[in-house]
Partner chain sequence: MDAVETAATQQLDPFKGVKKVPLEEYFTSGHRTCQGCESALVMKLMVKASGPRTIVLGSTGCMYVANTTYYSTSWVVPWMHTQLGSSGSAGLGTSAALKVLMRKGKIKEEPINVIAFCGDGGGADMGLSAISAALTHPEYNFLILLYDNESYANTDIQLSGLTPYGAHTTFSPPGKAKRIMHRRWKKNVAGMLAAGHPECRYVATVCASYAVEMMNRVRKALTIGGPTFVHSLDPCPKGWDYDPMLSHELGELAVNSGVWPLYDVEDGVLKLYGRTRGIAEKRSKRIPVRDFLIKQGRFAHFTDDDVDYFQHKIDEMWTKWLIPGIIPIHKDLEKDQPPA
Amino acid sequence: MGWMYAFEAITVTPALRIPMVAMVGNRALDDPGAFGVEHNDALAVRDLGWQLVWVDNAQEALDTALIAYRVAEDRRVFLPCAIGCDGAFLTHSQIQVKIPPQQWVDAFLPRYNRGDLLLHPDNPITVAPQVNEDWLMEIRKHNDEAMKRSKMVIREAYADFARIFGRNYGNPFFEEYQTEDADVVLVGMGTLSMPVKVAIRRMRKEGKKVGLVRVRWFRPFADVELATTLSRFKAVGVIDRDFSFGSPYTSGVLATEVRAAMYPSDKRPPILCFICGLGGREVTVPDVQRMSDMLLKAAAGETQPLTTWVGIRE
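Okay, now the structure: that chain only, the form predicted on its own.
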């Protein structure tokens, strides 16, 4: 709950253009509390100017921390970044990771330099001013432009990371798994990719062409790139490990964002939302198979509920 306790400070961090990097161990918000994962934890800042990225294993968490500092501290960005690590599944597990040599890190991460933004008697600046209606909109617009520029900086950072560290993540914004010939795809974030991939391999043996798109960067959102990718399929299912009560079609946060990104596309496949795995509940292989079967029916023209809670007691 530290993320919530610090919320006033978290709110002002983007507007102050402080390139902070935070690791958020996504846990269910009180009340009632739970140690298990829910993405509403980190998603609480989604509209405040924080960059948001989700990882699905410890190695990616370490690598993304380096990338996040590189992006946040770039003078074209200067925005904070939160790394979403799923509570319990990732934060309370143990696994070996490859720690890079210091010289590689030094080559990838330049020293933090605020340039002329440092407080100095010869360079008076104002921190956290009360601007009211005179300048508030302009400050918000500056943050908006910085978030737009961060997409380019993210691409540059991943390319340099692959060159220096020898690990290539491909598309920085989302991972594709067995999508080349897929009829339908599931979309999600974080550690749920493990049970989804296991289920996909089993369903492939049964002749069901299902794929996965795992979103990494939620802010900035890869709207055009994601819409171009998802328009290739006959149906899309978004697995939300979060909730957004009262949202359009009572869907989760990610599903609503995906639908908004798809709206300008000429080809818009059916998009179903599955709310699953809240509070650390397992997203099981049978859950994934059930969601995929609903998607395949939607792809065949059979009407399906736009939002379904999966794995819940009847």
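Having seen the form predicted on its own, can you show the form predicted together with its partner chain?
So it's only the chain below, everything else dropped.
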């Protein structure tokens, strides 16, 4: 909730090109109170110029923090970055992580240089004057271009990370699990990959070819990359650990974005939205099996509801 309390400052952070990194323990917004995960808190800044990335486990959280600083502080980007960590599951559990030696980090992460934007009596600048309609669009466009450049810088950072730290995350933007021969895939962000992967392994034994695409970077959104990948499948199910009341087909945020990214593709499989796991509710293996069965039916040509709340009391 502190994230929302700071919203005024959070809004100006990208506008002022302040490359801070925020670790957001995603927690359900009040009211009613819940300590568990929901992604709406971090997603609230999705349009403001914050880079957003979601992680799956503690090691990835640490690695992504280093990568996030590298990307944010690159002068070609100079935009803040928020790392979404599923509240409670990641933030209030303990696991061992590999802490890299300082010299590796130094090799990967150059010292932050604010350059000519440093606020100091030797550099008497006026920051963020009132621009009104005269200049606002041009300044917004700067941020737009910086966010576009961010994709390239993210690729560079992951390549360097693999070289220096010896841990290769492959495609920086999303992780694919058992997608090579999959008929249908589930798409999601954060820790839900665990139950989904377990369920996929079980379903594979029953001959159901289901895969997972776990999205890491939400801003910048891997539009072309995702559209290319997802158009290979017969049906796509987006698991949203968030809500967006009144959105198109009353879906979640991620599903709406995936549909928008897919629209220019020649091949557009049915895209179903599953809203589940809100407020920290477990996404169970049977939940995943139920979603997959609906996807397989959609793949077979049977009409399915565009949005389904899964694991909810009727």
